[in-house]
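Here's a solo chain for you in structure tokens, the form predicted alone.
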Amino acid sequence: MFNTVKTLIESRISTGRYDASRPVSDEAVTELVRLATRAPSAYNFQNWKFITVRSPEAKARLQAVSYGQRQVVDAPVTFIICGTLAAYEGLPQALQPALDAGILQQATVDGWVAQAKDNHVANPQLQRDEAMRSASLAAMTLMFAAQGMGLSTGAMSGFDPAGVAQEFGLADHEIPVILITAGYPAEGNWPQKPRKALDEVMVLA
């Protein structure tokens, strides 16, 4: 199992060129989002939203607010992964399935809900930080799921957040965090680029 995961990590590339003639099925798109929702989030907030951009009309609108980048048109699907603010408001509903399954007890749920409310209500920066963290974890989970399905992906931060929010009808509490293009690669993509040496980035404490 470890070798499989290791291979996925070491073989993943950031794809910018896609074969526009090869679609990704509805089932695959749905499965990618399902797997992305297995990512962790604080208190199990699940404070994310996924917009799947697939139609030519929607791709054109996304390209217009992504500085004209071609990959959002050529990729069969681009996921707009959003984080949500005020996640504490929906926490009781988010935890209810775990309560029903006997994974959590009512006292634990009540404690988490109270603590999340105390920490987040008057702290918009923390709300935003959690939204960004959760969406980013979901994005990486989706990318590795796609890699395991034989697809390639590209993470994009080059877009106008306000433009994306307007074009795709996001609510005030929904933040577009990252775009993930997905599909089958065309020729001309770079291999995975070398990383910094571990002694530059790892501290032993």
Ligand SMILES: Cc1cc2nc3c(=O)[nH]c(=O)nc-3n(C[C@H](O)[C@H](O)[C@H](O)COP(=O)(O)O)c2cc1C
Second form
Amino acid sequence: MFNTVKTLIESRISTGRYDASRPVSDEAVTELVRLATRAPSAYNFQNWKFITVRSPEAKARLQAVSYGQRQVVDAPVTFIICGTLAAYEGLPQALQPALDAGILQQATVDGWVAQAKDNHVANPQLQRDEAMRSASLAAMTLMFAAQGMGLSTGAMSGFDPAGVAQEFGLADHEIPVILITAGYPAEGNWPQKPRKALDEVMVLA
Ligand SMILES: Cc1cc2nc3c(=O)[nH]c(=O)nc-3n(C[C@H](O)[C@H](O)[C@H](O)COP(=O)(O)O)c2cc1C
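What would the structure be for the form predicted in complex with the ligand, given that what you showed me was the form predicted alone?
Complete assembly follows, chain above in first position.
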């Protein structure tokens, strides 16, 4: 098990060149979103949204607001992963299944809902931070899920958030956090690039 995960982590590359002739099935796209939603989020907010861009028309609109980056057209699917603000408002509904399953008790749910409201209502920065955290964790989960299904992915922040929001009808409380392209790689992608030495980034405390 560890070896499988380690292999996925070490073999993942940021794919820019896709084999446009190899499609990804509807089932695979749905399964990727399902697995991405297994990512953790604060209080189990699940404050995310996944827009699956697959039609030539939608791809062209996305490319126009992604600085013309070609991979959003060549990849069979690009996920626009959004984080949502004011997540505390939807928390009771988000936690209901855990309550029904007996995983959380009513007192715990009530405590979390009250605490989230207290902390988030007057703190737009925290709302945004949590939106970015949730969407980013979901994005990474989706990337490894794709890798495990034999697909390759690429993360992208090279897009105009206002343009994406307008083109894809996002509400004011929905922030486009990251794009993830996915599909089968073509020739010519870089291998995974070397990372900084651990002693530059790791601190023992
Ligand atoms: C948040 C984020 C934004 C990125 N934006 C872009 C992008 O807009 N276009 C692009 O070609 N690559 C983009 N990349 C890919 C990075 O360049 C790539 O992950 C990095 O060079 C490391 O590559 P590797 O993991 O294959 O070694 C992005 C990656 C991340 C994590």
